[in-house]
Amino acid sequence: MATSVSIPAGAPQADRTMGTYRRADPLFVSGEGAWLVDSEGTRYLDWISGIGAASLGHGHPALSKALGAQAATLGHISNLYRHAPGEEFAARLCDHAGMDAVFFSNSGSEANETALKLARKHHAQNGAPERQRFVALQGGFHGRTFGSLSVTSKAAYREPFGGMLDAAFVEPGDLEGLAAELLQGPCALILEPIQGEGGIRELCGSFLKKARQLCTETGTVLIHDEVQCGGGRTGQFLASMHTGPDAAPDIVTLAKPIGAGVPIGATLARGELAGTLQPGDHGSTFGGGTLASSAGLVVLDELDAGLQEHVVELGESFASELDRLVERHDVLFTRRGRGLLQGVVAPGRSSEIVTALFQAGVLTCTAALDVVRFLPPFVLSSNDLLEGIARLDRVLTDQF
């Protein structure tokens, strides 16, 4: 029988929450554009920025206006029926990435949990019902639903949960494997354009452009896992931008910056692909809400007023900078990255300095096993560029 447990008025609660997360102690109550306050009235610069979702920073002035004007005017509704939020959304990030017809949900999971039954449903009518099996690459990190984490390939991930769909994995670059399993007609390849969590891994053009060439070949569905390297990010709305229309997805998902750390998730898709889902095919509760899609409208809004143009010159700076860091410091073996999705390879050593430069107050993360990874907001300002780039270059230097 469960127990009820007194705590006393004003004492401080125990986080009651399931342990999957290693957290660190501050407790933030504020934040105002890069910057957070923790409880002490410390304050962290954040170039973690809710793991590439906060793309806006904290407290902006159009998000809040935005959310809280709709808010008080509409607030959730049922995907039954209409609100002009959703629709007036739904067309503008299909103009941005290039595609037809978007599906809403809450997270990169769910976007690309989606786009894999679309895939299927996709095969099944039109008669081949046996393409079920997927394709994707090593290093890939696709999220945590059972569909997602069977084309995550890092074993680690999915050992724990038993059986998965059946899915091959590989190497990135590797031409040859990827045209063998294609050849063997599969559902479809996902892939990252830029791998995040697997190390900030850029994809090179020729590679994405024969990945495309093959999937038209082997009629296999393209999709681009655009979840953080997506939505501006990379100076680009879209990271495969970068390489041209010859590498062009069928189905693109995004996540993280396009809701401004409001939970959205878009799976967007082309052509025949675009009509595939039919009523009660798949659904969301909450996915594409009045809210979401307000905050998604800011977003769009302010990187066409400007903000992408400050992405592409902040991300040239960000990376000559951490380039002239690579060289002072023995510590960093390179940079990787692109715009201001950014990290420095560290080996063995990438979580010594993600902690050191928690506790001089710059908060960042790993990514893969030696890489540590920077996923600055959109506003960051050149002055907090440089800010932060000169308590790293203290920590390595007294540290490292």
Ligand code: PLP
Second form
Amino acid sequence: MATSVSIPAGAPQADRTMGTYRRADPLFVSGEGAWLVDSEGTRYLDWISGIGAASLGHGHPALSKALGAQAATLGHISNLYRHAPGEEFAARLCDHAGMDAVFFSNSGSEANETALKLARKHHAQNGAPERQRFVALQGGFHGRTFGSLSVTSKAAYREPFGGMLDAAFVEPGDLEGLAAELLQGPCALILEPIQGEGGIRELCGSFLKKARQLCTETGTVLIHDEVQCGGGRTGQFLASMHTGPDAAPDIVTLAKPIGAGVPIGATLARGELAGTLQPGDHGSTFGGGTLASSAGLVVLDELDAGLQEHVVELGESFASELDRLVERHDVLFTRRGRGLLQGVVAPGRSSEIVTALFQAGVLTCTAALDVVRFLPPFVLSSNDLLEGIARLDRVLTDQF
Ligand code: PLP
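Please supply the coordinates for the form predicted together with the ligand, as a counterpart to the form predicted alone shown previously.
After this comes the whole thing, all chains and molecules, with the earlier chain placed first.
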């Protein structure tokens, strides 16, 4: 029997999803590579790739084939039973990340939630259950669930929701402040090696290494959130790998690009932490399912078969083309980022530039207040890179 739902006055009539996003108007109907097509047939260059998730772009043949074949063979069976794609994906993901074990969930927030719980249990079982406080960085973004939100610095995201977990926020680069917090014996330090939402801000290698050293000295669990910057986006599988083993975390979280658009969250741990969670401690109905694992395997296959090198090469061209635009256009203050995680700083003008680019057929979004953020799919071709740069150049010349 059909049920009728009454829509409150003022709520959108066409879109019955809750009003958490101001969705842009085009109704996208298809896509190919780095291009999206709307219901009017207009083509857009996708330089945001579903906020960094659609790493293989749209309509990727190997991904479509693998998902179709998996759906036709073995669908969802939960974590109550073993399945080959899940076991293979877990092993290969651990190898890529240099970690010992993984817990699969479905999003970046959940991956961080798991990391926070894992760190708490680690201290509880080592006789220090009082170590519950988290330390995070100003500008950091870790998600929207209660735990991940508690360590997200932007107060406006937290305030409407009441009580949070206890967390302290330190400025990136403030080693004294960080040391003072860590000496108080917190549970964990969580940070993004390159802050995404915070404005494509890369933490300097010496800060990452010193944070590692301080965590080791104080027995604090070090969590790297690589949900946005990891999974190959910056040219290495983990962004922290650009700094080297001296910066390696105890736990790293991944999501977005490792599923190529199929929801995956992954919490990877090493050493004792890899064995901390026991049956019943944590769970996920969907996490690491057959379809998500098949998608993840395609991403790893593609990275290993040359896509990672492509990201490195394209990332270098992207950076130098953007640097050229920064020199030519006064509205751009500087460029930030690595690989295919790039941003240009346009104080006070970033939203206008995003809108003008949208009208010119290039999809981007802002980060922090002043940054135009570029998160193209890894499969972006050199021609499509130059096409997007030409459109950006034209927009800046004509309108700014
Ligand atoms: N962590 C980082 C660094 C992110 O950029 C995001 C999302 O943008 C998240 C966590 C949350 O991920 P999700 O939206 O998949 O829950």
